[in-house]
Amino acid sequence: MKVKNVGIKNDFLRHSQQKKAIFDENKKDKFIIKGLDGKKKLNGKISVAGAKNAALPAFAASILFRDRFCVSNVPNIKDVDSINALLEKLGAVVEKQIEKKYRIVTDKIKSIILDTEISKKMRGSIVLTGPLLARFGKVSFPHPGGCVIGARPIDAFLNGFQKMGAKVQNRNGKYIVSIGRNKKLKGAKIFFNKISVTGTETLMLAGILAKGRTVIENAALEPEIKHLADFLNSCGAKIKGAGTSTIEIIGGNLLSAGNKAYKIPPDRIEAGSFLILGALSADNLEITNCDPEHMKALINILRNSGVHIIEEKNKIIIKNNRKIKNKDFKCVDIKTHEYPGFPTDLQSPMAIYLTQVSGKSLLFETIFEGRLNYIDDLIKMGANIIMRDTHRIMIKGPTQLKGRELVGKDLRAEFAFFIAAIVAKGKSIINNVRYIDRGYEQIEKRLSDIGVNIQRING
């Protein structure tokens, strides 16, 4: 039996309330910017925090572990903070053990029942679902929150969990999925119509304590969900093909890390993200902590735009960067891609770029819906944008843009706020920073550290 319209129905109301919550809100915090007015004044260094989209799968995975999980280099933000409270209620121990490691145990988990305020606030939480469902027999959630990009169904994690001889119920808003008392999940071939990281991530977990073979088709590529793999082969699991379109997991026993630890791999979205602020704002820059082998796209791109980039080992260099706006700096076209494609979380940040070289550029976002709501701020800002459709929008620039008040609609175009603030003439005053939080750690300080002024004003 497939899901219909489970995880999709309400999806465009849900989405609607959603986006009025972001005004309702707190927003006595906010980030005050003095841009530099298109001058290349920023130059240091400026390290790359753990990957946020590794950490919350990581955190999921310490379900299937017979004994302790410890992970490092995780990235101090309220994403994490949030999946640890997640983990805390359902009766898991969570201890910060030195700044950024932790060790979880889970033997102690109680409930199945994800909380109600903090899923609804995170994407992420449905990552949980899979290892609880694996390892319990049974889990019920709400359908979860996060960032307003577009109405986002839950389908491809429900029918695979059918797929995998559960049953799928919804009550009162909450999904409840189980398998009997007693049983296991079976192995089961799954294809997504769509490729999904975090339904791929879930199911990959999922089928490391299902009854025999689980192949998944069209699977995302992102190189965190083999790092992931990786570590957990060598805990126990039997996973084949973790970074190519079709993965196989063998089911097994629970995991055992003994005293090895899981090291969260570097932000490649937050390395880019500085990337693109450096080649619009630095004279000299290095990114460290990072691996510019996952960066290709948006190195290319902006290569052939005219930045100067140099890479090494586990850093990229902007060195001697000219004025922005002088000609040798062309337009591109951005088509957003799956991984390794260009990545949608990079596009409204690359946006402003374009606001900046000369010519007409076409940005094209092919995975979101709602991920251009970003748009008329920037057109108050002074940016030349036309909106062709939902999907599509033409910039021309070179452009002056002039600092106004922002509030951020998502995490991603929080941050392009921040590089178009700092390009900006004038001052800027950004709200709603709850987003900001969620995935980029302490950033204040560090933009300050490369020459951005920059000011936390706390409510």
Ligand code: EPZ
Contents of the next structure:
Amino acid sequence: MKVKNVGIKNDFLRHSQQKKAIFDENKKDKFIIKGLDGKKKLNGKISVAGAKNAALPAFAASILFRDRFCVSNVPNIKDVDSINALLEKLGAVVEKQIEKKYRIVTDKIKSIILDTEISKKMRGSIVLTGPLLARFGKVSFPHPGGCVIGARPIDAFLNGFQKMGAKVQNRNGKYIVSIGRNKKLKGAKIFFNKISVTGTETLMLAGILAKGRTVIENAALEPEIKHLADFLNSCGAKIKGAGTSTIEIIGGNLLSAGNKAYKIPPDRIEAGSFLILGALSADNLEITNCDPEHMKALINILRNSGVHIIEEKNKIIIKNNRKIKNKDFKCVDIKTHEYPGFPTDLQSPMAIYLTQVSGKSLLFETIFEGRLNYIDDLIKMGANIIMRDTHRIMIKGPTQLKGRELVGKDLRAEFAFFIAAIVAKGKSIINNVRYIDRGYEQIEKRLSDIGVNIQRING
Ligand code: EPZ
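Can I have the other form now, the form predicted in complex with the named molecule, not the form predicted on its own?
Complete assembly follows, chain above in first position.
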């Protein structure tokens, strides 16, 4: 696969090796973690990377640019490698300039077919369909893959495309969406029956090159959407209301970034996972390069439970009074909700937290119907959890978790197992790691820098 590089040689080698690894399904690493047995021993600073779920739509947005699109603070993760590989297969030129900075040129795109194998690796691949359809009038793609956390239908995307004048067909398991030769998508009023993050991003991006006015109602409010919309507006797009439930886009021509680069915002889910880890296992932990403004639901809940959190501009500090044990923290009920509510992506790390604090907590996963399937392993580690139904569990704490062999069930639940292993007594082996490198860069280095006893064994 061609990767044009204008940066350091080592960077090039690592980048190419990573790309090769995407296709190497047999290479599954494992991690060995020695637990702290509930003690608060982690210390120091842990830096948050750019957000995976902001990077993917940003790379997709590059298709709307007439000239180059530069993007910085890109996390060094497999999902970014996958979206780059998808763009390259379409004919785009993706250059890694320096660490975390890419330049993408999409004017040589000659294919509108998303590669099936790569698209099946991640849900975020679907965001490419909006810009491709809007710019080239046609797109062909498989049902996107990604974490198995529910049915994850794509009706909202397809209905949106149809409202914008496109024809949707399904041939041999592949969707073909087309407008017709030399035609443009037309602006439309789209109402989401269910709030969809990638649905909002995809149709917002499609609306930028459509003819006339597109209005998305019941849109997702995630900060990554507003952040991207603000940048696109500075490049010529006309998007109003991003970050609210009604987004209006007046379509126009291809965008131009001039000398500007889009900076990926910090990953609020990664920061939140570190915060939960810090609450349980740190003496004094600084989570740097994050935005506490985007983490209000979690911070509020942890404070209600008794955790001492200091918020600064781009930093969160956990200071655990040595006399306070995890069992001194209070139980709290959790109900996942679209942003700005409690994120579904932090539901599994929070479940680990609730096994350590005193009392009975009800955890209600409202967004995805298959996102509690890590519970059995947690019970085997010693957690006291009753499954009420596929959406609700009751957790009774505190319990001492015991290290064991685990296999991650989805990206966030795999990281939740890392937290469980750190809190537990004894050694845990997280086998067959499939997800962690998709979303968390250099996780073993960052965790060992704050005192986690962790070792990666290459598969
Ligand atoms: C995004 O997924 C994130 N992924 C997910 O992060 C995150 O969990 C999720 O939003 C919710 O916050 C990316 O941004 C790449 P949705 P997305 O469409 O967009 C239903 C992670 O680990 N729905 O907002 O796929 C759907 O079934 C991941 O980083 C329809 O019914 O989620 C779900 O119940 C996992 N029809 C709800 O909406 C549709 O056409 C929300 O899904 C689309 C969605």
